[in-house]
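For reference, the chain that follows is the form predicted on its own, supplied as structure tokens.
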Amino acid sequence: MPESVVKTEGGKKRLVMDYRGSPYGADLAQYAQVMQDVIDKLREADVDEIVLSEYYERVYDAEQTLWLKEISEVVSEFEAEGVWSPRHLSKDQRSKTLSQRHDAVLSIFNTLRGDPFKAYLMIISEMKAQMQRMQALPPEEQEDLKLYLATLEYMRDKLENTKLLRKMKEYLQQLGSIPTDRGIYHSFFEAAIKPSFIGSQIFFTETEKLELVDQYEVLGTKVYIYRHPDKVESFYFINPPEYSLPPEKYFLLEKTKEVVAAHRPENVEFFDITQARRYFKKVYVATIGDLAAQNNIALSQEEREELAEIVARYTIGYGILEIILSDRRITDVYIDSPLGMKPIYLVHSKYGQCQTNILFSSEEARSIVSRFRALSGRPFDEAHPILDFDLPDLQTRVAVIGKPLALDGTAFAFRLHKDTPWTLAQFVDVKMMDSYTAGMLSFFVDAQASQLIVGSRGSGKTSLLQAMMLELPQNLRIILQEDTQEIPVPQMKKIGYNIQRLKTRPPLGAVVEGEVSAEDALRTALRLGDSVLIVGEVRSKEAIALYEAMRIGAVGNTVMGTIHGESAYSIWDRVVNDLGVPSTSFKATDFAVVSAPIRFKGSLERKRRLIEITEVKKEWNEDPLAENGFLTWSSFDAGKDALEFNQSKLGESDWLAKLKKLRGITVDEVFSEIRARGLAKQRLVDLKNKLGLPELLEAENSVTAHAKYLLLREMQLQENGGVDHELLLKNWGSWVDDSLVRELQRRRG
């Protein structure tokens, strides 16, 4: 009997039996001895699933386990009843046939433990043989035989009442013949296969009922998007290569993991994540090659590389999570407790909320939490049940909660950030705003307006902040303050921006020595010279320092940040009443730009839209709503799916009056500039759609196009003292066609 253990996972009990070193493989269908081992063990343990472990694991689901549990109960009942005892076989204890009957029943019983179907056939065969004999027997022997036949009928009926035998009989009726070997079991005990060193389980069930709507590849793994006709959510199924390898490759993976487990190079602590992965992958490739040669397993160099990548994923990587966290079409991933009870679910940028085919295990959770602790330098235990930090290599924000906060155990939430910054042109393309509004926001940035980007979680406010940052001229220095790294600073630096990033203490979790509060970081930022100030999210006491700086002009440049809210009034209420900023200090805000996820006509699908642009006027004292302190420039009409621009009311604008006074620009010139910027954004969108060039709207090219617009505009100002926007757009459009578009097409070949 192999070693076994019962593990509880997600409210399910799993019987795990270890067949490493066994003379027969870990396969219920193929080996009678394995089925006998399992059935004997099920007589002792009440479990929901069976896992047979070798170099990979075969997982038998709850239904298959139930079939065998019923067989084990029949075995126990036969044993308790003593069906082979003389009292069940003959009335005459001295009968010459008693020994034969005893041997026949005992043989059936022993066969039943490893081959229930064969045992059933043996009962049927024995009953037929005895019925044929009965014709020639004298009356007293016929009565004796009836006792034996009653025992056989009892055994037959017990087996026929099990689900497994009922299904087998139905199957045989369709098949029309009786298999002579164990082939029938392969039709009923098809296990889910997974590597033994991976805790999580992948399942493909009832896919024949699903409609395949999309498929693509991530890290060499096939991703399938399905829809079910009767379910709201979509399905996100993955099929990683490590779940469908031949046995010899599982052997190499397991042995490689054993060999390299104790390997630790000198100065590994000085490696960054990318360096470490590159180093260890070389080690794994060499180790796999040596092990393959030692065991006469033929492998190509490509196969060695693929196996090394798998080992790296489950040693120095993030396991099965690495695949879905590398899919940049995903925005959020959730793993709720208790682990293993429900599949991981996620939010897809195109298909919304999706259920996956991944059951994340407690074993893998412990491993990944240990890695997160090491990477973050933060504690995670019952005294510190919150772990909140960033994974820079995957551009993902991680939040882990545990007991006692999470009553059912460890749970995870991941927020994935876009690889490259969003651009205003991309927002126009996805209809979050129209091109005129994009031109307006671009102008606000250029005119150094202080702006708060307002919205609920998932409304796109951080993405909108990124896009507005790209409207800044690249000759300006930017100070960016964040507690979680959501702005893709490395990518912005690559395209020419000068950014100094300040990382502040996260709002949740244990305080780590040396971390700086958001308030202290903001006061430091104000001493770092003339710079644009970007606050990732206004949350707490730093709001007081921020508004002090804005009021006295200490910033002297554009100020932007995000804040949770649903309207201009809601953020005034929060900033003043919750965060303690004096009401009149709030006037330092020039504009509140509000975004929200909209469910048109109550649809299940959410679409991000800009819903409000409101100016904060300056002539009020206590309550801006009661004292006409807000001026709405644009408001959203869901019926039209459009922002309506209220130009007729802008004669009341304090900000436009200030702009005219300080910059000498008329209101007509302001709106001419806004219109021109909007038309420029629309031109890029139209070209992208006409020519099939999505990269035209990406940050690198969008910023280049905007910089050229600013340079051509500046040239007109220097030469003519004013701007002819029609000529400006004509010259800029020619440059876009002749230089930018042509270069992108050349790169495509």
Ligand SMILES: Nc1ncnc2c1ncn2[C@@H]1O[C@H](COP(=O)(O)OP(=O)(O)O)[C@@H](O)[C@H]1O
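These numbers were taken from a predicted model, which means no experiment stands behind them. Residue numbers count along the first chain shown, from 1. So that the term is clear: the rigid core is the largest set of C-alpha atoms that superpose within 1.5 Å between two forms. What changes on going to the form predicted in complex with the named molecule:
The two forms, fitted on the rigid core, differ between these two forms by less than 2 Å at the CA of residue 475.
The Cα shift for residue 620 between these two forms, taken after rigid core superposition, is smaller than 2 angstroms. After superposition on the rigid core, the Cα of residue 136 moves by 2 Å or more between these two forms.
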Contents of the next structure:
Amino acid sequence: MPESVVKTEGGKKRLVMDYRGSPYGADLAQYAQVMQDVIDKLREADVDEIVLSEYYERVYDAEQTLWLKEISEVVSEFEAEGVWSPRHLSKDQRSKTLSQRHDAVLSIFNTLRGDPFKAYLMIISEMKAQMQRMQALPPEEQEDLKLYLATLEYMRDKLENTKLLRKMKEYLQQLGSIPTDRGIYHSFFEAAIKPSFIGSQIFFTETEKLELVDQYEVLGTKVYIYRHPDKVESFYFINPPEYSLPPEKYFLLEKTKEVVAAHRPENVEFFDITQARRYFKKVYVATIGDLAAQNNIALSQEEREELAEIVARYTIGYGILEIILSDRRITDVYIDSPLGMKPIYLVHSKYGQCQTNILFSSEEARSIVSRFRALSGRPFDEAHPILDFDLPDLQTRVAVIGKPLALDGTAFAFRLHKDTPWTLAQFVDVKMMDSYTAGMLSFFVDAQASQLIVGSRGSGKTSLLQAMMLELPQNLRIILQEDTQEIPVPQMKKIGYNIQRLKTRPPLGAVVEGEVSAEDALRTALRLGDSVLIVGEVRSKEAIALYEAMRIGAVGNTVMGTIHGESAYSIWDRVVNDLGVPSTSFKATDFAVVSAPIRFKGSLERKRRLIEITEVKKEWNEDPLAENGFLTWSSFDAGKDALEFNQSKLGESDWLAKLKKLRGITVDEVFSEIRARGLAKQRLVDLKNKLGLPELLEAENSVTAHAKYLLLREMQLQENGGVDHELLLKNWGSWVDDSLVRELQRRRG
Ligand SMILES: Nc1ncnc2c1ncn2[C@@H]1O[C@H](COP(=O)(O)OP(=O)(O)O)[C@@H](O)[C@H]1O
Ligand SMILES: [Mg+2]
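Counterpart to the form predicted on its own, namely the form predicted in complex with the named molecule:
Expanding to the full complex; the earlier chain stays at the top.
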């Protein structure tokens, strides 16, 4: 009998039986002996699931376990009843018949433990044979035979009352024949397989009911997106190669892990991750090669590399999470506590909320948390139950919460940063705003308005901030203050922006040496002089310094940031009443740009929309709402799904008056410029859709296009002292067609 233990995971009791070194594989469908071991064990252990482990594990689910448990109960009853004892077989206690009957029943009983179906067939055929003899027997022997038949009947009924036998009979009726081998068990005991060194389980249940809507590959792993006819959420199933390898490869993986465990790279620092990984992978390839040779397993170089990649994933990498965090179509991943109960779920940029086929185990959670702790240099324990930091190699924000904050134990949330910044043109394309509004925002940025982007979490504030940053001329110096690294600075630098990032301490979580507070960082930023100031998220006290600086004009050019709220008024309230900024300092904000997830007509799907653009006027003292301090330029009409522009009111605009005074630009010129910028963006969107060229709207190209627009405009200004927007758009349009689009098409080949 193999060693076994009962483990509790995610509220489920699991019987784990260890088949390493056993002559049988860990498969109860295949081997009668294994089924017998399990059924015998189930007579004493009350469990919800069965796990048979070798170099991989087979996990039998609650239903399968229940089937076997019923069989084990029948076994116990037969034993308690003593079905083979003479009193159940014959009145004549010395006859040859008795010993024949005794042998038959005992043989059925023994078969039952490893092959209940065969035992059932044996009962049936024994009954048939005995009935046929009946007629020929003298009356007293007939009576004696009835006693035996009653025993067989009792055994048959007991078995027929189990779910497993009922199911099998149904199945066979459909099949129309009786199998002679254990094939039938394979139909009933198909189990989820996982390598034993991986904690998490994946499952493929009920896929027949699902409709496959998409499939693609991430890191060599197949991803399947399914829909269920009656469910709102979609299904995101992965099938990583490590879950379906032949046994000898599991053996090699396990051995390799044992060998390399000694130099497990627990403390590799961020900067070294990629390099370290390359190094360790080489070590693994060599180790796997040696082990394969020692054990006479033939492996190609490619197979060695594939296995080494798997070992790397589960030693130096992030395990199964690495696969989903590498799928950049995902925006968020959530793992709730208690672990192992519910599958991981995620938000897909195209398919919305999805349930996955991954059950994340507490074992894997423990190991990933210790990796996170080492990588972040931050504590995570009962005194510090929040761990909040960036994984730069996966461009992901990690949030882990633990006890006592999370009552049911550790839970995870991951936010995947988009690896290229959003652009206004992309927002027009996904209908977050119309092109006229995009032109307006572009103009605000250019005219150095200070703007706060307002919205709830996930409404797209940070994304919009990135897009607005891309409207800045590339020659400006940008100072970016963020506590969490969400703005894709490396990509923006590559495009040609001059960005200085000041990383600040998150307001929650533990203090780490070397991190400065947002407030101190801002003071430093202001001393850096004339530059654009971007505040990733205005959260707390730094708002006072920020507003003070804006008010006295210490910040040279544009100031932009995001803030949590739902309207211009709500952020005034927050900034003044919660964060302690003097009410009139709030006037340093020129515009509040508000975004929100909208559910159209009560649809379950949320679409992100800009819902308000409001100017903060300058002539009020206490309460902008009471004193007519807000001027709404645009407001959202959900019925039309449109942001309506209220041009007629703009005579009251202080900002337009200021522009006229400082720059000599008239209101008509402003709107002509806004309109032209909007038309330019619209043209890119239309071309992208017509030609199927999504890259046209990507940051790199839309920035090039915008720079070209500014250049052509500047040339007109120099030559004519004014701008003819029609001509400008015509010239710019030809350049887009003849140069930009051609180039992109050429690159595609
Ligand atoms: N208009 C949009 N359409 C689709 N996805 C969007 C849109 N705007 C933002 N997103 C995505 O939504 C997620 C949350 O956006 P983010 O800008 O971080 O929100 P916030 O800063 O308001 O919390 C990101 O993954 C982002 O890529
Ligand atoms: Mg944000």
